[in-house]
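Only one chain is included here, represented as structure tokens and corresponding to the form predicted on its own.
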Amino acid sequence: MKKVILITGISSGFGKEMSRVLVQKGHVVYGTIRKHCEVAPGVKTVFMELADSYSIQKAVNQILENEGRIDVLINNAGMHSGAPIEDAPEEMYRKQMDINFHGWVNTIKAVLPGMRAQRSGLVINISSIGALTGLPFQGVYTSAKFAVEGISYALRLELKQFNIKVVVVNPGDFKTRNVETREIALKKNSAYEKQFNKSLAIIEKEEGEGKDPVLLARKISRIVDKKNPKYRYLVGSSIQKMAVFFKRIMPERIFTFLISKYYGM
């Protein structure tokens, strides 16, 4: 069945591939952008700034005016950061949360009245496997993803009565533009500099050798088509999925030791 879908952040990476795959499946796809860019044929665009609640409501209102409904929201847009917790400036924390958490919450709040009125809807939050394990020098980024995990649990319970489903997707490493767009914070002569550079090199190597974003896009397409999707989908390599499993069953001391060894700490 054709659905009206809103995807945040379609200029590159996951968002670009999701919009292309979903429009090819016959859905009406709107994607948010911050400036003019090339998008897949058939994809409609709306301008949105995630850090601006007025911009979010304006974009949602535009879609509702054009289509009369929004059936699926895919929260995807965000920023990536890398920094030692001690070195990260306050503005980095605020920006990360404003975009990757507050912006997502405001977008959800903007679409919910319509979904409640039609007594159906699907919210897909693109989280991260890192939000289930924790990663060194990614604390600012993963803190926002941990927040997304928490609010998704609450939303599931609150929205059940309206037949609105909430799904969390946790991707591992994919070949996106993370390496190019990641904001870095490292103080001059930082006590963490050597370890930060070593760990970040491992993280960026894994991202560069990651899976094609189209694989995640196809998974999202299948979730959209499901009548009763699962609460969570892990999409990554076997070792990344195993890490999530081990995090659940291992004593934290042992799991932390293994993670530290993996990142050369």
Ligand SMILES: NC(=O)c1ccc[n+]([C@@H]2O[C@H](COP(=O)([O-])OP(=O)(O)OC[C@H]3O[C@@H](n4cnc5c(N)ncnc54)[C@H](OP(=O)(O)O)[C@@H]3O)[C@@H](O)[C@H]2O)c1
Contents of the next structure:
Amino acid sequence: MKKVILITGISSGFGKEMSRVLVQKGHVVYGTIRKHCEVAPGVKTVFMELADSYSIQKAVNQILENEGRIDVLINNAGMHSGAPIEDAPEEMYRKQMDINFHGWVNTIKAVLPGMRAQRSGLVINISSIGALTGLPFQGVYTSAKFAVEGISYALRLELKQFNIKVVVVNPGDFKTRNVETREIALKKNSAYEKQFNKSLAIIEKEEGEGKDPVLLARKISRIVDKKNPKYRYLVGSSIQKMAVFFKRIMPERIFTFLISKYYGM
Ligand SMILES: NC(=O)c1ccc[n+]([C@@H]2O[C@H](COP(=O)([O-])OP(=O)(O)OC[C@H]3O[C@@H](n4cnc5c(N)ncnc54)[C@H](OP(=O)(O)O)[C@@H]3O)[C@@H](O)[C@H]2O)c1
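Form predicted together with the named molecule structure, per the form predicted on its own context:
Every chain and every other molecule in the complex is listed next, the one we just looked at coming first.
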């Protein structure tokens, strides 16, 4: 069935591929952008800056005026950061949370009145496998993803009565623009410098060799078509999925030992 879908952040990476795949499936796709960019034929764009709640509401209103409804929200847009917890300045934490958490919550709040009125809807939050395992020097970034995990659990319970479903997707490493755009904070003569560089090189190598984002886009397309989607989908390599499984079943001490070995610590 043809659905009206709002995807945040379609200028690159997952957003770009999701918008292309979903419009090809015959859905009405609106994608958010911050500046003019090329998008797949048929995809409609709206301006949205996640750090600005006014622009979020304006974008949602524009779609509701045009289409009368939004069936699916895919919360995707976001920034990436890398820093030792101690070195990261307060502004970095605030910016990360403003964009990757408050921006997402404001977008959800903007679409919910319409979804409640139509008594149907689907909210897909693109989280991360890192939000299930924890990653060194990614604490600023993953703290926003952990917050998204927390709100998603509550949201799925609160929205059940309105027939609105919440799905969390946890991708592993995919080759997108995240390596180029990651904001880094490392103090001069930082006590963490050697370890940070070593671990970040491993993280960036994995991202550089990551899967094609179109695979995630196709998975999302199948989720959108499902009558009763699961709450959580892990999309990544077998080793990344295994890490989530081990985290669940292993004593914390053993898991911490294994993950620190993996990241050269
Ligand atoms: N790639 C991975 O391996 C991976 C793994 C797990 C989770 N994820 C998650 O997947 C999502 C998409 O990331 P990606 O890897 O596809 O990264 P990406 O290629 O860098 O795309 C990020 C998108 O978000 C937009 N964006 C950034 N800041 C924004 C803001 N303040 N307001 C509005 N839009 C903003 C960007 O638009 P501009 O062009 O205007 O900057 C871009 O369209 C993110 O939530 C990320 O955390 C990615």
